[in-house]
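As structure tokens, one chain now follows by itself in the form predicted alone.
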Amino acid sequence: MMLTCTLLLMVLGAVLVMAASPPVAERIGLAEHHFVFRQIFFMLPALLVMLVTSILTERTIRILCLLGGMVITGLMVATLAIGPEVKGATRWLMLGGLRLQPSEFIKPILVIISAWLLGLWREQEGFPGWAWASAVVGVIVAILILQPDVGMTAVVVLTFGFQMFLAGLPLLLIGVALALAPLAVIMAYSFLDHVRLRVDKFFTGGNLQTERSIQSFVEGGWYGVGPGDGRVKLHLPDAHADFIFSVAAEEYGLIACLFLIGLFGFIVIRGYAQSLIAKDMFSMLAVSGLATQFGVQAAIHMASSLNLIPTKGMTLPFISYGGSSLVASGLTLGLILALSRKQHPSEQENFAPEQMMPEASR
């Protein structure tokens, strides 16, 4: 069922990119269906990555994510030195004719590494897994802030915090982390100019993109104005990416938006349900963390389109245009499928069910 919903999201993403991207392509001097052809092209590696990842064993996933994490971290550092600056941020690398955003791939990889370390912390007495996991996440967050990418930072921190909570971090430490969260927001507002600008516009108004996005929901009503008849894409510079949810609202209406929300919600809830019957702590933390990350990213995109939070250049998984986002989303779902599927006895690792119980319960 999860695979079916994922494939449906991919198809809907191609349809919405087809609706939203032609005006954007024409404004920057590209062929009318430039982004459509590229989106369909990137669907192939995304499907391949998802299907290949879904048949991997836990041991293979851990090893590949550890190696991949080191490589992707190196690429993220490289963006700071040689990456082109786009809208005040250096998040991309140019590889031939393709633009790669390494931070998209570090998100699911980081969830696996954190789940591995936190699982060892719970299962092996004396191993400081939570400290190692916090250090790894801290390094990634520092690189993301230097790029800067506050939205991606929020996704990483919220997902890791959820994993720490599930792993049994003392409530006192969780309370301290929650108390420090406003301080992090204040520092971002004080030292990052683009964050200050977006927050000020959010509270004072005057953000033309947001106003047009909200108008698209008004114009679309329940059933939309019809495929291809929307006007918001003529005015939003990133209608095919950061505001594609607004295009869906105007052309296909509130019913279509609720259907999209339902698909994302089903994948997240299904992931949580599978994590409840996971055979070990690692699988439980990994699957629930990946599902949370997937849902948080979708929620940030939708909330910014509705002006519930300051605007943020966050893609809608499988829907927004973007090769890095599409392939990384395929990797995320592939990992969920791999860690939640029933394994052949030859793939299963030695594990005692009582290892998941808190020490006081054993």
Second form
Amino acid sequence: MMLTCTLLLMVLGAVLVMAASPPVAERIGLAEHHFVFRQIFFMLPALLVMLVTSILTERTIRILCLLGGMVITGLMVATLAIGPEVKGATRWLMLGGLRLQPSEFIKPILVIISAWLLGLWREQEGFPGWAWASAVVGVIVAILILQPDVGMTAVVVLTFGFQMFLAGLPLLLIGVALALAPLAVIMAYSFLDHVRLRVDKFFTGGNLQTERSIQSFVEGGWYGVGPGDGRVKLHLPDAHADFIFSVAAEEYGLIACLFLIGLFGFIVIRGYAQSLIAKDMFSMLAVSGLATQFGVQAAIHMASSLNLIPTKGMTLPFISYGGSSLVASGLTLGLILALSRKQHPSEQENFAPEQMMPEASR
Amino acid sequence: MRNNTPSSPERSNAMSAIWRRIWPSRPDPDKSRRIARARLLVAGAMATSCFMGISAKAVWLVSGQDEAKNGQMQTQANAARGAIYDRKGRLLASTLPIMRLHLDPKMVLNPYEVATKLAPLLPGKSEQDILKALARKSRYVELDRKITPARHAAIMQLGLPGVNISATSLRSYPHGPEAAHLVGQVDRDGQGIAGVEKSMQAKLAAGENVNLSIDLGVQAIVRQSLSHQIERFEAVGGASLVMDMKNGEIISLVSLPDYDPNHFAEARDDARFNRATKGVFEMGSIFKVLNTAIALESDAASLVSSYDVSKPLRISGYSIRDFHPRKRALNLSEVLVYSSNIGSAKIAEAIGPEIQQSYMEKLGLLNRPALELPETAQPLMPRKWGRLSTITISYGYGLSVSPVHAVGAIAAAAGNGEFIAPTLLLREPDEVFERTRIFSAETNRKVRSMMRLVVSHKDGTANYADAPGYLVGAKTGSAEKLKIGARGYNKKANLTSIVAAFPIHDPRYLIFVMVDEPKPQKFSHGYATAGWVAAPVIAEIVKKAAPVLGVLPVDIKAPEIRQNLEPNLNIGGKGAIFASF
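In place of the form predicted alone, the structure of the form predicted together with its partner chain is requested.
So here's everything in the complex, that chain up top.
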């Protein structure tokens, strides 16, 4: 079911990039279907990553995530030093002719690692998992802020917050965290110029991008103006990435948008349902955490194109153009599939977590 | 932590107990999982409401658009708004489908590209004009309202985003200012906001045509004659009405200054004002026609009644004088022909306030007229209709009415004695309409004969109104205007008016002409009275309009004409004089 939805999303993504990207490509002097070919090209590794990941065992996943996490953190530090600056941010590494965004991959890996640490905290005596997890997340957040990448920071922090909440963070501390949240927002507002600009524009309404995005919903109506006939893509700077939902709204209409929202909503709720019946704390935190991350990212993308929140350049998983994003989304879904598949009895025999953590699984 | 003071070991213990509760050192996996499941349900609910919220906003945006689209459909339906025609089927107002070119500067990618590609296709627009239009903040900048099909196709071929063409409609008034006030105006959504466009809104909006009683030919003659006289006498404005006395149809309605309804926005307030129906004035001496008719009809006077006008009449501290004082007694016809205020006052005293008021009521002078225009006026009446009011009203002061009021009332006195509410709509040939008999044929015959003498007798005030062969009868009025913002009358600001009927032996058309604040001129020997200003307009209108209206000149000495006029009028004490001379 989840796999079907994901494949559907990937197909829709190809269709929408085909609709949204040609004007963008033309504007920056690339071949008309440059982004379309690339997107379809990246669908192969994304699918591969998803399918391979989905058949991995829980143990392999932990080990790979631990190793991968270290490598990618290293790459992220490297981007700060040697990465090219694009639109005021250094998030990318040049790898041959490809531009790689390591932070896209750290997101799902971080979910696994913090789920692991928080699970241990709840199941093993004397292990301050919350502290370890907070420390790991803190390091990553620090690097993200240095890049800077406020959107990704928000996703990571929200996801971790969700995991802590699920892991039993006392309500008192939740209250304190919620009280401190405005402080973080105010700090971001006062220390990051582009955040201040966006927030100001959200409240004063002077944001051209948002107005055009809203206009695309109005123009599209229920059934859309028709594939290729949309205009918003001619004006929005990253129509094929950060505003692809608006392109969908204009060309394919409200019905298509509601269908997309439904697909994302379904994947999130399905992930939650799977984690409800998870056999241990780790699977529960990992699967629901990944689903949350996936949902938060989709929700931020859609909400900012509807002007419900200040604009935040955020890709719509599987739909937006972007190789790293696409492959990382494949990784996320692969992990969800792998960890929620664990309930199968035959596999439980093959895999014995007791061997690793005797205390954890009584 | 400041609690390591020796005095508070209990407090330290309590703190660590709370800490252990928050952060238990011994994990309880089952409990943790129960908590996690419960909280997962909370998170699920939050996620669901989050996605619902996003969907709701999208639906809200789109359904708002549906209403906007419906609005557009409505304006398109207005393309079928009915046309307005004159009595001979000439078009006064119609709706044309047009193509409108407009820019949305925000959607334009490259203003210079748009300017260079568009300018050659738009006559009269330079690249600079287009760039200037594109620099505007608005989302809608109209460049051209009349795009031909060929240019439409060429512009669409350019495929420039932000350059839009939309079908719309334009209310067009092919005769421009000729009938501006009575036809009226529509707003930008095509809804009538003035004149017949407003009063007939329901019918026009349903796509039905409206046929007016107006004759565009007569309208043009009247407008030109009146306009010429306003210029000659440097007047501030004027109004004129021509009415068919047989059925109440208004043949012409002019208010000057006027405006071109195709460019309504440029019209001055003064020009937009319809003096003929919305303005109320003290009409002055033309009311003496009514006074005479009422006196005859109510037996308050007869042709042989005699009134001493040698001394000014004093009443309630006011002194009533005549313009041309005469040192003798005048009979009833002389009072009208010489326009004696003193004589009229004495006649009115004989009539009495109650009878006068009831006639004014029946003649429609005390109510808003039932004319098919939104721009009608409520008359200004005396607060107390006593003896003084009765006297002043007899010669046209103290009761302010609009020209259309005056025309309706005087038509009853000068026509065939029936009051017919004036109408702007063409009557069906066999249409039955409301007519109220107020004066007898006998009274009418006498009043008409006196009106003829006002024109034909050398001492009458309307000699210049005569049009040979058409037997014009008339009564002039030169009223002083009330001072603006002060009590009393302004002796220098006159309202000159005349009401005329022709042909007087079988009256068909009533003409009212009013010229507002004419200045004395050298060619008029320093006069700016109605006889000099308004009367010549009547002559010109009759001479030019009678052929249009199908009225033929007659031999004024023919016996059948004499039969219809009163032979026993005595003017100037030299014996009976016949009215047609």
